[in-house]
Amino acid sequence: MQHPTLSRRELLVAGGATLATLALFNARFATAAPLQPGDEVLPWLDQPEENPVPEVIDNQLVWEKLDSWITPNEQFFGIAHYGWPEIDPSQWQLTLAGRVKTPLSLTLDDLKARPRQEVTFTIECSGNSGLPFFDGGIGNARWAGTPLAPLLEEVGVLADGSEVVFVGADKGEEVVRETKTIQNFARSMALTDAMQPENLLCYEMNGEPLPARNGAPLRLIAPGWYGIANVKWLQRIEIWPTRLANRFMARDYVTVRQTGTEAEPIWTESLVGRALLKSAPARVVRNGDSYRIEGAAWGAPISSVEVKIDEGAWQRTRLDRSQQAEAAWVFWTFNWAHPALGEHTITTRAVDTTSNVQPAQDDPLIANKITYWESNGQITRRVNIPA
């Protein structure tokens, strides 16, 4: 896979259960894909490059160590576009304002007193797999909070209110037309999208208070959307009559792709939004003379996952349906019978329930894209079968 060449500066400015219930939760999900006695994980030959921006991209998933359907909080990846803000929950409030009838301010206790809802959702950064050092920007968690839609109904969106802007506490310097400004991180979505019942104002992750590095005291959780839309460190929600057009909605997180013909190319620019169908091989495991390939698929309801070894035919894997949720990844396994000694390539592709197939790297959807976001092409890894 080819990746765009970026400078360091470009990278820096880019990216109420009971104790018994919690015990049952942890016991159920802690060993969703465990290694068995005698298992040996064979390391991938094509390891990602060293992360040059650990202050921006933190705690990436190590695919060979993927052994839990739910990603533990301490292992969950983090992205900070404007650093990692420190917020005192006791002094924090969420403000809802803009084109509304009744503006509202709520404390964290106010939000916790409202109806509670949970969703299991696999979040992937839209830049994941698009850069040579970034392949672990993904994790699956059980998120809890209060639904967003009732709050929007409560404040009364005015007739000209069409866009919901989510503003985080994190902020930094931007230069627009040679003018320096300090701006908060913000993203927006259409009112109809924001009103979906699964969207949460989230204050809890995997049965524990939301960690600071994952957006505490409050973040948006919008199942089915790339991570960029799930605004962290949320402090304001504003209703606008127009779409937000800041760095993260108009300049960055915009996919640029060539269409048309070679003689008359047409360049299109589209906003990164909903997650795309994707799969990845996680690891190859040897146990005596037996070998298996394990991995995950996500981004849409999964119908099947197939594996191709070297230049062979596509072969169906076995999906693990013991742990599943509509917006969460699915684990899969393939029993690899009698692999030849030496180096092999392993490629996977997912198929969703509407027969969409994860595109190959030479598909125009991927090959004609010059930005690294939305890189959901088929992933190939290399492994060596030792004597």
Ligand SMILES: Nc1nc2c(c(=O)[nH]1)N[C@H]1C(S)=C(S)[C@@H](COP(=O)(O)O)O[C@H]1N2
Contents of the next structure:
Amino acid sequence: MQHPTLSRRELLVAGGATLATLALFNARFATAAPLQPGDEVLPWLDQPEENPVPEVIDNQLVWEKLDSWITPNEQFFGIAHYGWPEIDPSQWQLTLAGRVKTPLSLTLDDLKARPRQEVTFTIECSGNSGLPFFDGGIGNARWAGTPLAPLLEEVGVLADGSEVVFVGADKGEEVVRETKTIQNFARSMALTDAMQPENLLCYEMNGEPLPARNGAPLRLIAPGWYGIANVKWLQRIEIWPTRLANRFMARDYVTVRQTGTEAEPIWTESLVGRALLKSAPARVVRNGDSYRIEGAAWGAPISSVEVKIDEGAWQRTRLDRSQQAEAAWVFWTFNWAHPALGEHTITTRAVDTTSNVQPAQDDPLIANKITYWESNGQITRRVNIPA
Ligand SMILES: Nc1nc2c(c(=O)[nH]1)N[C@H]1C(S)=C(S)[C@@H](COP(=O)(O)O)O[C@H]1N2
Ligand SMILES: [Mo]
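Show the form predicted in complex with the named molecule, please, because up to now only the form predicted on its own has appeared in this conversation.
Full complex below, order starting with the chain above.
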């Protein structure tokens, strides 16, 4: 199935015919924020820089084009640290081994014959918003597969098995204490986290076979976790008595902060894991004399989203609950009455159901952070209201 990809210019000039076509294409993906006749998207004045690592970041969400609550597969972002492996699904097997009573190997058909479960989950890369060329490392999909927990129960985790290691088929060279090693991409998770009933061994995305870019034939889907935990091109699941301490658990994907005082600084290093509360303005839409701001919020159960224009007061947005799922983003709209001509800044913040507020950029959580991971600070974008 083809989906329209519109250039910014096409968006600006989108007329009746284009919109009718869009509506048709979007019908399959229930839209939360479709453009209406007469709508015109005002492009942000600030734009991400050109992606210098296309071999790692394959695609990104374009916020101005955010039209459907479910991100079509063609538009989904993709990340690969060790290149894009080619896997023959007929030769492929998933092996469960390590500290278990009965190791097991399963074909894709074996996995598909097991109970099927679906979850709608907005997956965000923990590096998203942390680099000048990376603001579209996010997407929302309906993932389908078989739940992980019953499989772990079946193989029988031994008493000393405390950590579940997910190993991908992709591999690369890593120098560890002066030794050149070849290592597969891998992440581990505590057994209690891995046993959560929402975790899936996923082979389907938005009703289609899982695309190669997103981990075919099988990936882990761990709702509520940053992208990095959702291991693609899964090959082995091993139960270990210790935590995995590879590049993706202990060297890279570590958030470094400086706290304490200038005289006595305290440096902390913590592992990137669960997703954090965040929101973003997606686009400003003009229709005749009326303007609206649209956006999304995710990373925790959302109770409200607020918008700040220039240095004004925080104002409530209207949440669109017509499409919702526990681990999925929430779309919101704000009617911007009579904006003055010229340039404006637009900042948003999300509040979760336990009253946590998305941190400002000068909040110590963000300001003391040295590394670019977990950049969930409030996002400000600039727009021009033309005469
Ligand atoms: N095997 C494997 N799994 C992986 C990665 C990888 O490089 N190799 N990248 C991770 C990262 S950093 C992210 S953000 C997500 C991205 O998922 P997507 O490519 O389906 O959008 O996959 C994760 N799973
Ligand atoms: Mo990521």
